[in-house]
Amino acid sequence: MCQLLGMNCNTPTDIIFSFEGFSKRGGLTDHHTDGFGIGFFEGRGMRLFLDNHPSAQSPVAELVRNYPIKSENVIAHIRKASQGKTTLENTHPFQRELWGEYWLFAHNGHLLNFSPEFEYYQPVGCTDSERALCYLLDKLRRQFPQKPDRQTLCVAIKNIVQEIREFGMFNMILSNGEMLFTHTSTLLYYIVRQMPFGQARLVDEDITIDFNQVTTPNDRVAVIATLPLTNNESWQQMAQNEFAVFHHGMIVYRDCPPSPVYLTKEEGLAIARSVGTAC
């Protein structure tokens, strides 16, 4: 299935070990070959950088790792296309301008048969994903003319969520810069790094890092990944159905079936193969 990452926390924090690992995703340790992306938040503005070929390859994830960039919020994909052409405008992440933020936005899964109207945005390529994201956007904009407070802002996500989640299958990341905005239809993982800070050791690369060299006792990171990305750490799993909000590098929202269901990763899997989204 694609292949989603996200970071979000407290201080500007460089994301290359988990982009390391990450990278290798698309092409030399999983078949996710129709391209890549990943975008930076830097105060109002952000770094977005798209290619159409696989990362494990890519000269432009090659400058990714090269140029350490600090953000607060990270979000990266690796595709593996169910619907539209492995082409520029189909890559993901996709951003658009909401109440004068840009929003980013990137989408594992099928939606079938979501062919919605929209008024102020337009997808430019051709993905259920980019239709996604319009819409969202679209209804926040026509039910908020003005930024509404965070809780409300985190219902109203949530109810959009909710709505798309009925088309298929829906793992999204979505952020504007302060806040990232998670939902699982099938595989979400989560790790909170702070003190005490040990070591990592990547699943797909032979690299291992101590935090305790990198970070400063104030620090505190979120990482989300479709699977996790180290083999020597707790990671999280979020529920089917679920969406959770982090901020500063925490949960601040979380609404969570009363029954949760875990899926396991061959699970998880089964149902993307079932929709054409993974080998």
Contents of the next structure:
There are 2 protein chains.
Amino acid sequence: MCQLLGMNCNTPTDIIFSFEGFSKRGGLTDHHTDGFGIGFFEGRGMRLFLDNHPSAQSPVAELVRNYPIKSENVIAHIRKASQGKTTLENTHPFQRELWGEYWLFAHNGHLLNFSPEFEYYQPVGCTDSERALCYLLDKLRRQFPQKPDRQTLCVAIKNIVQEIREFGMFNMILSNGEMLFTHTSTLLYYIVRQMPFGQARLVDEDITIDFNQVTTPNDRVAVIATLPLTNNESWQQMAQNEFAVFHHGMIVYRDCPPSPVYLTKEEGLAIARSVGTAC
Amino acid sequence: MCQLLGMNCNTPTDIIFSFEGFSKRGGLTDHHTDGFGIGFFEGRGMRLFLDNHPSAQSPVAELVRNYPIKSENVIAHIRKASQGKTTLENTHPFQRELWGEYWLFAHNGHLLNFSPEFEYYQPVGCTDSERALCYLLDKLRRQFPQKPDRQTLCVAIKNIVQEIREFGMFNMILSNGEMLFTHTSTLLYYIVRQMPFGQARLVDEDITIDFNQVTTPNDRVAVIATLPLTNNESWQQMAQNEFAVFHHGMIVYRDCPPSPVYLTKEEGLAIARSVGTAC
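Based on the form predicted on its own presented above, generate the structure block for the form predicted in complex with a further copy of the same chain.
Let's see the whole complex now, leading with the same chain.
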């Protein structure tokens, strides 16, 4: 299964600690990956590192682990291909420009018979994921020739996401460098780190960090991941069909079913296996 | 002054040798740079490395120098900022998608009062260069809802380039991953390496390569650069206002003034200084 990682902060922050653990994963059952990608917003600019080599051995992942790029919004994706060849054009995250902003998108799931018509944005590769991004941006663009206010944008994206999820499993993270939009079909967790800061210990490696040493009192950082990255902090689980938007390190918009359902890790994995995620 | 580097081949080739010398440059008079970028097409995919640190010290440039990414089309740009802050959103090359293909563009020059209206593509940063790319793709898209044949595309791009160059100095390299389009206002050189292969010695470093050791008899590689990268090969100079298109390592389309003018390095530099290139 693929895994997603996102970060949204109120001050530019490096993601090295989280990526250290995340990049060691490739699936939930083994430690091999079939390519990975990570994109960093820096001001209005964006830096996207992609590699079709396993992240544990990739020189690109090694660079990211050692080069403290500070960013307010980051999206990463590691791939455990269940079928097909790993090619660069199918490697997440995918990037496009809308309203003079870069948009970055990564998906974990599988959309069945999702073949919409495109107007402004055409997929370059052949994944359902890139089609989802193109469809989403196409629709936004048709609705809003100019960028709308934040609240309107959140509602509009929520509505499009609700359309897309009718086609199948749609765990996703999307960002325009300002807000970070998430949708959960099966598994997605988040944590908000802010004062008082404590220690955190990675699940995937024997590494502990004391956030008191690397933060200032006003820092607030939200980290979103398919499964918790640390084992001594309280990660919050997103419900099935929950849509949540982060800005400056906190949730600013949320659409959750009235009777939320939370899957166990095993249930989430079982669904991923049954739909044969081709992310 | 900024410098451009491009490569177009008939077989995926790594650019490590050329980039080794190129990344040591930052201007013609000193060896400091203010950021750099390099984009590699791999199949339909693209990998774009950007850094706003000097390429001689950048960990990203170090990665590119040591990681043999094989590509049929590469565009790189190093920046010697004459004014203003170096921000990531203003770092070349710039990338967009058109007709389901990625397009990559780098520019060396200065366009005066070039502020067109945009329809499909909006600049993210504030350079004349990114505006030129957006204008160019906007026009192509309006003329051709679907991708035209190669010859038609070459003529269409030539016509748009001839419009843009009316606004000032416009040395540029553009690629859709298939062909590599170039335009010269002042300085641009190229070399086609093919059988029989020989040795090449970098201008900027004491490094020599024997291409016989790293090629097969059918390989053909065109390298394009602001100034020659090696000092024992015959680089061809492009004329002022020459438009040339490379495909599979050779020129397939060319539009050259009837009385071509070739600038010396000193004349090219003097023009760059006088227009205050803000690339």
